[in-house]
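Below sits a lone chain in C-alpha cells, taken as the form predicted on its own.
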Amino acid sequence: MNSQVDIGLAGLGVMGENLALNLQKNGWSIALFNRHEEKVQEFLKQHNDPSFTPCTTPEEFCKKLKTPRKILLTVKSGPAVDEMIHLFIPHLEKGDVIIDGGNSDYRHTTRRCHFLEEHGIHYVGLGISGGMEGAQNGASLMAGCTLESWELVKDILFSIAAKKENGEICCMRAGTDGAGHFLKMVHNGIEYAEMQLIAETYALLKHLLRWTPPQLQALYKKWNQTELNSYLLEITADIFSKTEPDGSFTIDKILDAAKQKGTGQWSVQSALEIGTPVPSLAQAVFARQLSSMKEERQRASEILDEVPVSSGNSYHNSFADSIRMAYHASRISVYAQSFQMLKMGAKFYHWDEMQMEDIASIWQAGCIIRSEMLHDIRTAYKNDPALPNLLLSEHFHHTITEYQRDWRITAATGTLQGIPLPGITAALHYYDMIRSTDLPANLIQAQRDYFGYHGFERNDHPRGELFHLNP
C-alpha cells in the first residue's frame, strides 16, 4: 500500500470537520478516521473531494500517511486524547509527530510530550483560537513543541492559520511541551474577563438606561467604530439584532445561567500555582459559576432584600459614555492582569520562547479575542521587551489616566444600585492595589507572626530579615 497522504486527521467533531476543510482548500491530502466511522461516512457525503481518503482502523489509517507521518488530535480533551495517542502508538515509528489540536491542560500536554519522547515520537500542544469560522478559514494557533517537532508541522500550520492584512501569520512556537496550551488557556481566560465586562456593560444601560435591545445593537456597533472594536463587541451589536417569530427579542428569552468548558477555571488554578494575581478572570469565573446557581438565587431573591433602582430618567443617556470608559479602563487592566500571567509562566517553566509582542501579534487575527487593543499591546512590548507591567505603558497610562475619573463613577454607580459588577470592579481593585505603596498587608502579617510565630520584615530594615512581635 502506497504511502501518499500528507496528513492525519482524527476526530469529526465540529472543529475537526472544519480543520479537514482548512486542510483540504490549502492543497494538503488528508485521512480521515473517527472512533465512529459514520461520522466519517457522514463527512465525505457532503464534502466528497479526493484530498479527503476514509480510513476505518487506526493501522489503516497510520499506513496511508507519508513518513515522518503527521496526525492531527480533533478529540475531547481528557482521557479521549490519551486513548486515541494509544491507538496509534503500536503503529507508528520513531520520528512521526502527534499534534493535539484540542483544548487541552497543558500540563497533560507536557506528560505526554515526555511520554512519546520514551518512544521516540514527537509530540504538538496546539492551542487554537477562532471557533468554526477560524478553524475552516484561518485560526490563531499556539504551538508547543521541541525545536525538532516545530520543523516537521510548520509549514502545515503557516498554511492554515490566519493571515493579517499585512501577510504576517497568526501562528508561533510557544515553547516547549505545554507552553502552547498554556497560552491557549490563558488566552480563554481573557476571552471570559472580556465577556464578563461586556455583560456589565449591558446590565447597566439595561437596568439604569432602560435601554432596549435596538438601542444597545446601535451602541455596541458604534463603539465597534472605535479603539473599543473587537470581535466580541461585532458580535454582541449582532446578537441584540436577533428576534423571535412573534417579534420579541431572542436575548430577552435566554435563561441568565452561563455555562463552562474548564479553561477559564484552569487559568485561575494555573495563576495560584505560579503566584501571579490575575482577579479579573477569577471574577468572571466566579461569575458564571454564580449565574448557573439559577434556582438558589430565584430563592434568595423572594427573602434577601433588593436595592430599589433608580428609573431611567435618573440617568442621562451621558452615563453610557463613562460605562465606556469604565469598560475600556477595565479591559487595560484585563490585559495587563493576563501578559503578567504570561511573562510569569514563561519564567516558571522556562519557556524562553514566549515573547510577548509576538503573542500580541498572533492574537490581533483569527482568535476569538482579537482586538484593536492588541495592536497597542505589541506596540508597547516592541518599544520595551522588559516593560514590568502594561499599566505602565505610556499609552495605557494615558488611557487610564483619562479616563480614571468615569471608571470609579461607573462601579460605585453599580455598586450604590445593587447591580453587580464583579469584573469592573475586580479590574478597578488590581489598579488601586498595583499602584498603592501602602497596603494594609503589615496588617496581615503581623497577624500571621502573632498566632503562627511566622517573622515579619520592618520598612527600616534591609528585605530578608525576620523580626518577631514581642510576647
Ligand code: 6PG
The other form holds:
Amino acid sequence: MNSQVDIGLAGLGVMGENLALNLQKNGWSIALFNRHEEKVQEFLKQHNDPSFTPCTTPEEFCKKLKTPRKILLTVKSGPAVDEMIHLFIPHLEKGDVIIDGGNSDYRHTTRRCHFLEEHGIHYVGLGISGGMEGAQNGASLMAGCTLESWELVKDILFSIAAKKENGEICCMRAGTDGAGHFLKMVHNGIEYAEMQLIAETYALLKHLLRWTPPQLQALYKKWNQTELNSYLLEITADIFSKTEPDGSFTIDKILDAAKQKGTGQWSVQSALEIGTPVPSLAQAVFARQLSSMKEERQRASEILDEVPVSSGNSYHNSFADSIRMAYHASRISVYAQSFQMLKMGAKFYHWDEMQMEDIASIWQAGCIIRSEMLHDIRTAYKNDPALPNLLLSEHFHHTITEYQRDWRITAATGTLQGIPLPGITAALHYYDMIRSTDLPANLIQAQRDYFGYHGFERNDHPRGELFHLNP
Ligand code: 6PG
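Output block for the form predicted together with 6-phosphogluconic acid, input the form predicted on its own:
First the chain shown before, then all remaining chains and molecules of the complex.
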C-alpha cells in the first residue's frame, strides 16, 4: 500500500468537515476516517477531490499516511478521544503524532500526552476557535506539545490558521501538554463573559428604553464601528435583523434558556484550583445555569413580587450611551481577570512559552472573541510584559476613569429596577476590590480566629506572625 497521504483526519462532524476542506485548500492530501463509515461517503459525494482518501478501518487509515504519521482528531471531547487513540495505537509507530483538535479538558490532554509518551507517540492538544467558518477559512490555533512535536506539525497548523492583514498568523505553541487546551478553555470562559455582557446591555435597552429589534440592530451596528468592534457584537446586530415568515422578530421567539457544553464551567473550576479570581466568568456560567431553570423561574415569578424602590423613572434614549460605557468598562475588567488567570496558569503549570502579548495577538483574528480591544491588550503587554494587571496599563486606566461614572450608574440603575446584571456588577466589583486597600477581610479573619483559633496577622507586625483574639 502506498503511504503517500500527508495527514489523516478522524471524525467528520461539522468541525472535521470544515477542517478537511481547509487542509485541502492549502494543498495537503488527507486520509478520512469516521467511526460511521457512511459519513465519509456523504462527505465525498459533496466534495469529490483526489486530495481526499477515504478509509474504512483504522489500519488502512494509518497505512495510507506518510511517516511520521500525523493524525488530527476532530471528535467530541471526552471518552470518544480516548477511544480513537486506542483504535489507532496498534497501527502507529514511534515518532508518529496525534493532534486532538477538540475542546478537550486540558487535564485530560496532559494525561493523554504522558500516556502516549510511553508509546513514543507525540501528542498535541490543539485548541481551535472560530466555529465552522474559522475551521474552513482560518481559525485561531492554540497548541500544547513538546518542541519536538511542534516541529512536526507547525507547517500544517500555520497553513490552516487565520492570517491577519499584516500577514501575522494566529497560531501559537502555548507550552507543553495541556497548555493549548487550557488557553482555549480560558478563551471560552471569556466568550461566555462577553456574551453575558452583551445580553445584559440588551436587557437594559429592552426593559428600560423599550427598544425594538430594529433599534437594537442599528445601535449594535453603530457600536461595532467604534472601539467596541468585535465579532460577537457584529453577529449580535445581525441577529436582531432576523425575522419570521409573519414578519415578527425571531429573537422574541427564542427560548431564554442558555445551554453550555462545559468549557466555561471548566474555566471557573480551574480558576478556583489555581486560586485566581474570575468573578465575571463565574457569573456568566451561573447566569446560563439560572436561565436554564425556566420552569422554576416561571413559578417564582408568580410569587416573588418586585418591590419598586423608585417610581416614575423614565429613561431617555441618551441612557444608551451610559450602557455603552458600562459595557466597555466591564469588558476591560473581564480581560483583566482573564489575563491574570492566564498568567497564574502559566506559572502554576510551568508553561513559560505562554506570553500574554502572543495570546492577545493570536486572538485578534479567526476566533470567536476577536475584537479591537485585543489590539490594545497586545500593546499593553508589548509595552510591559510584566504588567501586574491590565487595569494598570495607561490606556485601560484612562478608559475606566473616563467611563467609571456611567458604569456605576448603569449597574445601580439595573439593581434599582430589578434587572439582573450579574456580568456588569461582577466586573465592577472586581475593579472595586482590586483597587481597595481597605477590605473588610480583617473581620473575617477575626471571626475565623474566634470560632476556630485559626490566627490572624496584624497590620502593625510583619506578615506571617500569627495572633489570637483570646490568647
Ligand atoms: C469557538 C467556540 C466553540 C464552541 C463553543 C460553544 O471558539 O469556536 O468557543 O468552541 O462554539 O464550545 O460552547 P458552549 O456550547 O459551551 O456555549
